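Quick heads-up: it's one chain on its own, the form predicted on its own, in structure tokens.
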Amino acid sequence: MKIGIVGCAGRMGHMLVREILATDGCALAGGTEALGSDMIGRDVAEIAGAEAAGLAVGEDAAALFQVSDTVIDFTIPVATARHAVLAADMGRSLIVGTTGLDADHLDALASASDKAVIVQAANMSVGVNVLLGLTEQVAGVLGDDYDIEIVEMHHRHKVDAPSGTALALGAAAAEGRGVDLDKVAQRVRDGHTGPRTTGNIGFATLRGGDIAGDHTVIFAGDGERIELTHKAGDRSVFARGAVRAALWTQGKAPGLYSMRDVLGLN
């Protein structure tokens, strides 16, 4: 399968392109960065710290796709949204772990997924699914005594809180619960905000040095506390994921899939 990269020149590009280079039944088709970038002819692989590829970095996303069955995507909303029209137009599978998507962006990734395989995800990590499905679960087992906050901490370099990651937790813990997130989300505490309400799904945003992501879903009920914790130790995690994303796309009907649907787990 030959993937691309758009914003091939980022942390996340640079472990996207070595993830490529190393897995079986994978071949790097290229890479793109924003114009005005300094990286942008220079060699894809050799600025992730690979052995020169022979493929420059280009500003074209049209051109990569073209030369891609695979498109991975780690960049910003209104970025992937164009991508995505791309993937469709061209018949190209689009792997998408942007974070930061509002409704317009995830409708333009349903508009795609018509004509083109879109595999959307919060996070890519085959743990983090994992762990979306026990926060469900538990969720649907206890009731509403036991209160529900999620923690995540991410690097100081983050631009989006609450995480997607973390907003995907909570909206796994509504499904649990037969509720809808927007309507029991508590995403700010400041003041004084009197008692918690029943039923409310708090969240809390920690910034800080180079933490790759850490997330905690706590029920919290009467003389107990369940804790469901995932830590990332470094973003190899999300590069394994998508990579396990693209070359599950194979001979998939057009559609728009999640990582739950990579792993069996829906």
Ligand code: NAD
Contents of the next structure:
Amino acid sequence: MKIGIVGCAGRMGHMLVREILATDGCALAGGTEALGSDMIGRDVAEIAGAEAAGLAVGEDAAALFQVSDTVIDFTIPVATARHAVLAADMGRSLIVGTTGLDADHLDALASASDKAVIVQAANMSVGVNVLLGLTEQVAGVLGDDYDIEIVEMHHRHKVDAPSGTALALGAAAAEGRGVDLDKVAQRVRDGHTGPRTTGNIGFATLRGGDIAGDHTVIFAGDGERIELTHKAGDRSVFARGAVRAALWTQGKAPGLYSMRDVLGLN
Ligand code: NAD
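Since we've got the form predicted on its own here, give me the form predicted in complex with the named molecule too.
Now the full complex is given, and it begins with the chain already shown.
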């Protein structure tokens, strides 16, 4: 499978390039960067710390889709929405790891999925996807006398909060309880907040250092507490999951899929 990487000079871009080069059955089709990036023209593999592959970083996403079977996108939401249109127009599959997508960006993915195979997951690690399943299950068993709080910590460079994974965990908990996350999410607390509202799902965001991604879901009842925690040791777990998703798209019908579909957890 020929795999292209949009955003190939990013932190995840580098990981993805190295993962593709190391995975049997995959070939690196090339990579793009944002217009005006000083990485344009450099060797895609060399800037990722691998041996030069003779592929220059480009700025024309359509040209990359042309030579790829699947494109992996860990960029920024506005670019991801444009890449989804290209995937649909050109009949290529697209793996989306970008987080911070709003309703318009998600609509762009949904409409593109009429014509293209799209896999989107806020977290591509196997462990986190197991945690999503457990969170839904535990929330379904415990009533709302167990308060749900989701705590996440990431490296100092992360630009969106709460993390896409924290929100996905919140959505899984809400699904387990049969409620709509938008109606019960408490994303920040500051000042005189008053007592906690029963049934709310709270979020707390920590930032610092080089932490790849820690998430804990707390179910706090009277006299007892359950905590489910996942810690990503390094970012290679996300790249491995994304490449696994890319390989999984072979022969699939157009549609919008999740990592739980890829891992057979649904
Ligand atoms: P980063 O800033 O290091 O990399 C993003 C790259 O995208 C940059 O190099 C940027 O120049 C490039 N880019 C921006 N617009 C572009 C465009 N139009 N065309 C091509 N390239 C473009 O960020 P990062 O740490 O690699 O994270 C990227 C995204 O992936 C974030 O949203 C992050 O939250 C998400 N992420 C998801 C997972 C997951 O498992 N789903 C894991 C880690 C990070």
